[in-house]
Amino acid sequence: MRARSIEDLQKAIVFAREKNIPYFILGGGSNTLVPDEGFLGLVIKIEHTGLEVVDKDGYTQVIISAGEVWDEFVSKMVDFGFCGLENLSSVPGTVGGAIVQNIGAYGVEMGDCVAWVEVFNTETMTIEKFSQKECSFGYRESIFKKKNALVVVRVAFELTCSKSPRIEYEEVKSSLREKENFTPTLLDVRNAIISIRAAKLPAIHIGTAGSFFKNPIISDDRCYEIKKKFPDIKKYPLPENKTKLSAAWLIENVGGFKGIRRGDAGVYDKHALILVNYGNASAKDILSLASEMKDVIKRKTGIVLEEEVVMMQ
């Protein structure tokens, strides 16, 4: 069922309960794996749209509905000159899905720009508003991912025209090194990131659910021990004596899985985090390959890779 309003969403929940069937809330479906037997219940696709711009306390607050396409929204913000989201260009899916996953890329996490999130609580059948702090944003985490009863319906982002784009990631800096003393615009950064992502991601005719695994976060002490065995490991320092490791690096350099195929299930040859369906792979085939990858990485490093992809169930 397509929910183009909060009323549609409410009716769908009531219908599922009356029929005593499970339901699944779907955004764009870009980070979702569907079981081979399908989903034996009601899929509710969030499609309500709308955008409002409000000036508040020196910032621009942009209020947007959860059914809007994420990259179209980012494109509009860049056109408006609002800084903050351009590094998240070309991420597929909807605004609601982006909030649930707390998407991040090239030094930016979406949750950093959020002022508040409005949800429909399917337990109380009421609208509730969560502050940024109450959203409990973490690495590919949020309270909405942990509590399925909270369905995102609207989001307010705090953006500004006065900040410079963030280009500290080497890939982004390299892409923007066009001439001496070049000062990139928001559009320059957006175009660079679109180009970078296009070079890494499969063509549209190849099935994929996006990045399959999260980057593991471990203690600095444990990272020190792992680095003894793998000196070239790609890592990123975090606060509180934590380090984020590159799952793609581990999969490619420790596991040797980049470009490998198991029938029609495979690891994309241009990005080791991307599991792909080359034609007739089943969900079982994809999960079997993912399990093999996890086993090898755990055996060689002690690190347990955690899935980023959501299983429809």
Ligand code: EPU
Second form
Amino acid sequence: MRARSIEDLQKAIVFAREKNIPYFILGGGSNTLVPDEGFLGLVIKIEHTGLEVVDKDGYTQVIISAGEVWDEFVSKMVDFGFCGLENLSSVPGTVGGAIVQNIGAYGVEMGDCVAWVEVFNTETMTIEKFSQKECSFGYRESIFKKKNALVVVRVAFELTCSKSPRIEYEEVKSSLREKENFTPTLLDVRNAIISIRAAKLPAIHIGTAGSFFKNPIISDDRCYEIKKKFPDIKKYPLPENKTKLSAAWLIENVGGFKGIRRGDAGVYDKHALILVNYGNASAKDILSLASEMKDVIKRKTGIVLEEEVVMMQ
Ligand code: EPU
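Show the same protein again, this time as the form predicted together with the named molecule rather than the form predicted on its own.
Whole complex next, starting from this chain.
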């Protein structure tokens, strides 16, 4: 069922409860794997739209509904000259999905720009507002991912006209450095990111859910041990004696999976973190490949890769 308003959403939940069937809240579906047997219940697709711009002192608050397409929203913000979200250009899906997953790319996490999130609580059947702190944003995490009863309906972003874009991510920097002596505009950054992603991520007609696994976060001590065995391992320092490892590096260099195929299920040849369906792979084929990859990485490094993709169940 398509929920084009909060009333639609409310009605759908009541309907599912009356019929005693489970329901699944769907955004754009770009990070979701549907089981081969389908979903025996009600899928509620969040489609309500709306955008409001409120001027505050020194910054702009943009309030956007969960059913809006994420990249169309980012494109509008860049056109308006509002800085903050341009690095998240070209990420597929809806605003609601972006919040639940706390999407992040090229040095920016979406949660950093959030002022508040409005949800429909399906337990109390009321609207509630969460401050940025209450959202408990983390790496591909939020309170909304943990508590299914909270359905995101609206989000307020705090954006600014004065800040310069974030271009410290190596690939973004080098892509922009090709043009000498110029200060990149928001549109330059957006265009650079669109081309970086286009070169590494599968075209729209290839079935994929983007990064299949998260980058594992481990203690510095554990990383030190692993590095003895894999000196070239790609890693990023984090606060509190933690290190984030590149799952793509592990999959390519430890597992040797980059570009391989098991029937129509495969590991994308331009980015090892991405599983693709080259035609008729079933969900079972994708999961079996993912499980083979996890087993090998675990056996060789002790690290258990965790799925970023969400199973519809
Ligand atoms: N790398 C490899 N092999 C590959 C690809 C990458 O070894 O096939 C290594 C390289 O050393 C590279 C490093 O991994 O420098 C990082 O690669 P990349 O910049 O593509 O980032 P990522 O950590 O693999 C994450 C996000 C992406 C996001 C990029 C860019 C996760 C799970 N994925 O990937 O998000 O676009 O950073 O910031 O955090 C998504 O979530 O669906 C997604 C595409």
